[in-house]
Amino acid sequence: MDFQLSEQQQLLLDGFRKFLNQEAKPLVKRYRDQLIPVSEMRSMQRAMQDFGVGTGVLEERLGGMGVDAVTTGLLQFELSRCSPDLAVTALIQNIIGKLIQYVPEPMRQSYLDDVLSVQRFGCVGMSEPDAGSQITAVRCRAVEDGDDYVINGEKMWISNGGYSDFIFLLARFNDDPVGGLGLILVDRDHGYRTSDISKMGLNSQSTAQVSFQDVRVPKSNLMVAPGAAMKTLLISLGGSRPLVSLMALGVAQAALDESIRYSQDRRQHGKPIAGHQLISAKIGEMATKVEAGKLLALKTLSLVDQGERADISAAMSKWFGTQMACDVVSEAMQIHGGNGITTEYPIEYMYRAVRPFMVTEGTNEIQKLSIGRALTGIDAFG
């Protein structure tokens, strides 16, 4: 693996950092801990597409930029370093870009055009109140009725849910635990409802509960027939776990940046606190943890780019990177002392924003079990 950035990647990242400083930072500062209105979120996501963020992953023949997985990871790291809230919405746009190919042919171009122009936001409905990591427990049901399916149930923790104009819904079509799950496209106009969830952090973007009560959807909206949905989702989401890791590490990098500045300016016992061994050692450990997490995630994304199997590496990078990120932000708060827990400094926000990544895309405990199963061939989930 070549760890050196290409000239094109370096120019792209330099330009993106400049854009974030000039355009994104004022927006996220204005809406700290408040939901960014959908119109402003659309405008920002549309502007970031020029750098390949979000739907830039789409192939050029479909109107995208064909951005590779490693470059996508680098962009998500920089974006989360500025705003993890914007990064979450961009991640969902990225996933929607991968799933759009499964929209039935007669409808595909319309959705493709609207997604590329950010006229419509999408989301993916998998988790439920009683079905998080155990996808086979999905209860949201689609029942055949003439030319339609009638859908009833709930989805929880749906990123982009409140913003969404449509949802790629994982629903149960029969009682087979895995074979009964299918993927169907449901428009907001079909009647689903959303309610945003208040969280400890990441409240500037939408995380919602999505409710379906006798929602009638044409059979022609079936994207992936029952039995093949889980495989389709696993393939489409295969590169998202290392992206989540890099997003958490982007927050950690921002916390490290703040800690370095603070340790240079804050004086105790006649000198900057950076001159005290305990503080200097903390900063050295923090920087190493961020770098180690980044390398594991980028290695995983490199495997994705090469078309190689990356499930073990993806699980490793997700739990390790998010754990390291939380450790780093916690140490950053310690370095800031009492100032770290005040809203005057950004560390307090970062501390709350980074923690949810440990449960996003499957909890870290589930990642460890997945790794153990892959290495031993023995399932410890039951």
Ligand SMILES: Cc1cc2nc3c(=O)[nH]c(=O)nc-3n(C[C@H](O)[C@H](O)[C@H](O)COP(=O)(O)OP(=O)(O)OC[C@H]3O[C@@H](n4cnc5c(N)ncnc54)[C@H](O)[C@@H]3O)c2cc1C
Contents of the next structure:
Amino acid sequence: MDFQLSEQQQLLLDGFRKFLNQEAKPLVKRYRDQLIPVSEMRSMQRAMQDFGVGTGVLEERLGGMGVDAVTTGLLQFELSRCSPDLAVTALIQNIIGKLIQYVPEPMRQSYLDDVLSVQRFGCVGMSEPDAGSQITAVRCRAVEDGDDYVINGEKMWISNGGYSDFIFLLARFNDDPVGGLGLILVDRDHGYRTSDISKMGLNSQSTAQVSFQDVRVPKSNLMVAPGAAMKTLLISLGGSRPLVSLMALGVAQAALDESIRYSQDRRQHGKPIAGHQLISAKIGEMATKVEAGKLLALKTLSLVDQGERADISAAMSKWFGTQMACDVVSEAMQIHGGNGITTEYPIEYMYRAVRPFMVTEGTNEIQKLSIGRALTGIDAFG
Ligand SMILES: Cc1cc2nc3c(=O)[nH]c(=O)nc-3n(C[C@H](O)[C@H](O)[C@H](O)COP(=O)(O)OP(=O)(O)OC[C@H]3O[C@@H](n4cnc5c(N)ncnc54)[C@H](O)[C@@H]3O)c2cc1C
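Show the form predicted in complex with the named molecule, please, because up to now only the form predicted on its own has appeared in this conversation.
Starting with the chain above, the whole complex follows.
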């Protein structure tokens, strides 16, 4: 096992950090807790693509950069260290990049071109008000009518939803719980509506409710036929869990950086608080938690790069990394004392931003149940 970054990865990350400090930090500061307008989000995502962020994952023959999973993880970590909001939008770009191969011909090329040039934003709609952990409860329905499907239903918690020009929609085509689910491409022009959800954190990017009321879509927009959609999504999204873990850990790293600085500067009882054993031990624990979470996520991504089975490792890295990240940011708040809860310091923002990662991409409870099922062969979901 090689734990060293290659020279190329090191150069890429150094350049990306510099870019984030110069270009991204002022933007996220300006829009703290406010939605970044879509035009500015587009420009920022376009600029970050030069480093391989987002659709960089696409193969070179398709116009991407063929960035490997480990490097994608390192980039998402650095990005989230600067702004978890920008990292969420980049993650959706990455997922769209993985799923775009299922857009039917002849429209695939035009979507590909627009996604690569960030002319159009996409989103992925699976969750619903009554279908979260139990995705087979999806009710959003596509009913055949001549050459079209007519779609009715609601999607919930859709990252990039408000920004989106199109959605890859998981819809129900018949009553079979799994076999009835298919994936269809719906364009904003077909008539879906979005409304942004106000949240405790991550409000600088869009998380939306998406509504379909008699939305008419040509049958030729079907991406994955009923029956194969769940498997396709499972395979395509498998590599996203360690990325979410690294995004949470990026926030934790930023909180740790702040805590180190603060504990060196802040003096109580005649010395810097870093000189008090309980604070020093906290710093030691926080750094260890970030490192352990990172190693597990990067190991998972390395399995993805080698084409090896990574589902168990992905579930482990998702729950462990996001839990460690939340613990670390909570301790960072404690180290900052009263200042930690003020908006003058960045910790309270991080505290609110990191928490949703324990829920998104499959809750941490569901990850643990998946690991248990894989190891024992017994399903404890029901
Ligand atoms: C910031 C954010 C972004 C998101 N982005 C997207 C997106 O882009 N696209 C999309 O489709 N979805 C998205 N989601 C939705 C996300 O995938 C769901 O929130 C998640 O799957 C959980 O569903 P739920 O919120 O309905 O919770 P529920 O499923 O209702 O769960 C509630 C609680 O019950 C627990 N629970 C549920 N079932 C079991 C069980 N069998 N055993 C033990 N405990 C159980 C859960 O772990 C949780 O603690 C996003 C969510 C968030 C927070």
